[in-house]
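First comes one chain, alone, set out as structure tokens in the form predicted on its own.
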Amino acid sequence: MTAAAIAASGLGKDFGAVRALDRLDLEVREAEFFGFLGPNGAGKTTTVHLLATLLAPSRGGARVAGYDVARDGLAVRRRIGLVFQETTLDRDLTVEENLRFAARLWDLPRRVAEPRIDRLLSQFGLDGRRREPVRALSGGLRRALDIARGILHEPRVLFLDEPTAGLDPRARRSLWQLIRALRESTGLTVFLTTHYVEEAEPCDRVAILDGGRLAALGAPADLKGEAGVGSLEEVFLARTGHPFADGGAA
């Protein structure tokens, strides 16, 4: 039986009187490409922040890479990569300098970091741009660099929180090609949040979140077959009783 990379039980989060996440039970397998689908405001980013130890649960708990998110925060953070919705790159540093700075934060020896940086720059199509400041890059290349930095320390789990938000269709396609190639070459567990229905289609399994609650969970083909529909958007309608709508805060 495949081990769980992520296991949440009764996981919940309140912000004052607002219940952002309501007792989530979820298991993500090792090396799985897992999609977390829902409209903005569904609780996707809150879930990622709980699993990445950036927020403390109001109830329930979770384990990531075998470690408890409440008790073993440092151990969890050492084993995950996290790419936020908004880039956190230093725009005044060059592409290469951003990766070298990240390597120092992870205490990677130079003999380890330099070959990894060279490999990632080549893998992500950034080798020819290594000495350019980040501010000179397109949005798509910045996102590629975000992901390269997120896996520099070779994490076991990579969280991608709406990585294509704000990108044009061409940049989104290019980024998806990079993500698919990354999975094939590393076997990394990828936890993707998105409000683009079509981006969840290639996932091994998908969880549909609505109003902080789990509305559906399974392989895309199985979910569509069970609901007797042809798209995940129709699955959402069948499971929640209202159409998929994008709007509000995540």
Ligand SMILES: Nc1ncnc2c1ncn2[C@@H]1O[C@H](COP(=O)(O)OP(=O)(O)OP(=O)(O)O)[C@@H](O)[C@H]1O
Contents of the next structure:
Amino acid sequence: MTAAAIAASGLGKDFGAVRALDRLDLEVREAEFFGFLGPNGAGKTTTVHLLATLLAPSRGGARVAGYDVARDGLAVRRRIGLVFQETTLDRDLTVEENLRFAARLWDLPRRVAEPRIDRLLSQFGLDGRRREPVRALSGGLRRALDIARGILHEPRVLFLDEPTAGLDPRARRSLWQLIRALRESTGLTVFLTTHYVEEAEPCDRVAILDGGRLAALGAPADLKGEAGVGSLEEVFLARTGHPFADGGAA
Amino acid sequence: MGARAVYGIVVREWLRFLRQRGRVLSSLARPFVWLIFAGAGFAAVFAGRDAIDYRVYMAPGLLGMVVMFGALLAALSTVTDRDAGVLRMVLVAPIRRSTIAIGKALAATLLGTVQTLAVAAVLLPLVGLRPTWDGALLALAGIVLSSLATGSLGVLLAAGMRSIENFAGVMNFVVFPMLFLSGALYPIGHLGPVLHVLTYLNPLAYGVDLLKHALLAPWTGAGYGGELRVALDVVALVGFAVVGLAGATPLLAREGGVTRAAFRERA
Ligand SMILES: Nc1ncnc2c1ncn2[C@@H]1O[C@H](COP(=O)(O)OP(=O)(O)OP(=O)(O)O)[C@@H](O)[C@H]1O
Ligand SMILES: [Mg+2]
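The structure above corresponds to the form predicted on its own; please provide the structure of the form predicted in complex with the ligand.
Now the complete complex, all chains and molecules, led by this one.
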């Protein structure tokens, strides 16, 4: 029963000639807060989509919540929540209609869904807006709604793909408070991708991906110690190639 | 097999439809525009005008047209779903790809049927067609089945489309040929051999034929009723629905529900 929440072995994906993810070996423990960092195009979203069974691996495989992503897609999808990099809400529906739509897709009966929807809406500060169309919400509230929808079915593993991109500092902070509260109350495994490196400081462990390859893996404190630097951001800059420098990795 | 998910997909499409006033109004008005303008023009040259008033002859075809626009446009919302990201969210739900295709097709069936019944309630009295009970039931079956067939093929078309930019192409190369080769405006028998063969590939032709059986039975003897067997119409419509759903299922999940175009914009 100590199965890892996520276990990838040799996982890779090509898009035509583009090797988006090379061969990823990775284990994320249950209830872990795991940060997945990397520059634009590193392969973070590709990894998340592979783990969420939206893409078929080109090589290797992975188990998520105990099930094989290639063979047991339905079982995996039943146990995960995914907040996509771009919002996937239906802008023409209201806040509560979006949540009800998700509840039906996840096969939650009304008597289970309605109290959960009420609770999430008040928890996420959306209570007064439930009958408004999503197009009328600010970016921060849309993101909050994306996350509320992602956890409506009480997943065991939650993937957050750059959840705070485009949010102002206040919206960002309240999102992090929500996520922390959620982790404390449910023991949820959180797999977070971001390129705001400082957001990954509170993670239990982080991986740094660069050009489809793992460049570093460990607890933030250990990575900083090894590199002899004071912030995760400096670790990030040291371990990843950057397009404005001469020859990639410093 | 995902009944609640299918229900959720149908409810969503229904809510979206109710909010698109323009779409509702134009779909309800379109057949009457055709009735006035095409009806007036064709009535003068229509070969059968001694046997049947052209506006009466046109009625089943106009209903078929409402079915096609209603169901096809509803199904094509799959393309906007892909662009807006909603499709990805549906793909990450614990349901089979076939459930998504079925949900979309049933939503299209509902929208096509409701719009067509609304139009029929005005159109039939207007042209003086009073179907028998049997005729009305057969017409209802025809409307539901043709909505299902065009809706399913619409989902297939939408699942294979890259972006909504192909929309004009769909109108020119799918909608108009389907309409003109359906027997909606003139009996199929009058077409040349090549076009006549094409009508057999046209789902709308079977739908319109079924509606003619239902509504124009008194004129069958004069050659203006249904031209094919009712059973053939039914089997063909169900067949098109099955082909559409089976074809759409694998296409829906392609590239994880992301278009290459949408992807490029982001990168
Ligand atoms: N559907 C696709 N078709 C073609 N190439 C793709 C596709 N998806 C991703 N790629 C390529 O794969 C690589 C990894 O992309 P991915 O989106 O996983 O990166 P990312 O780390 O999430 O980047 P970002 O921080 O910009 O979100 C990129 O080079 C990208 O061009
Ligand atoms: Mg990404």
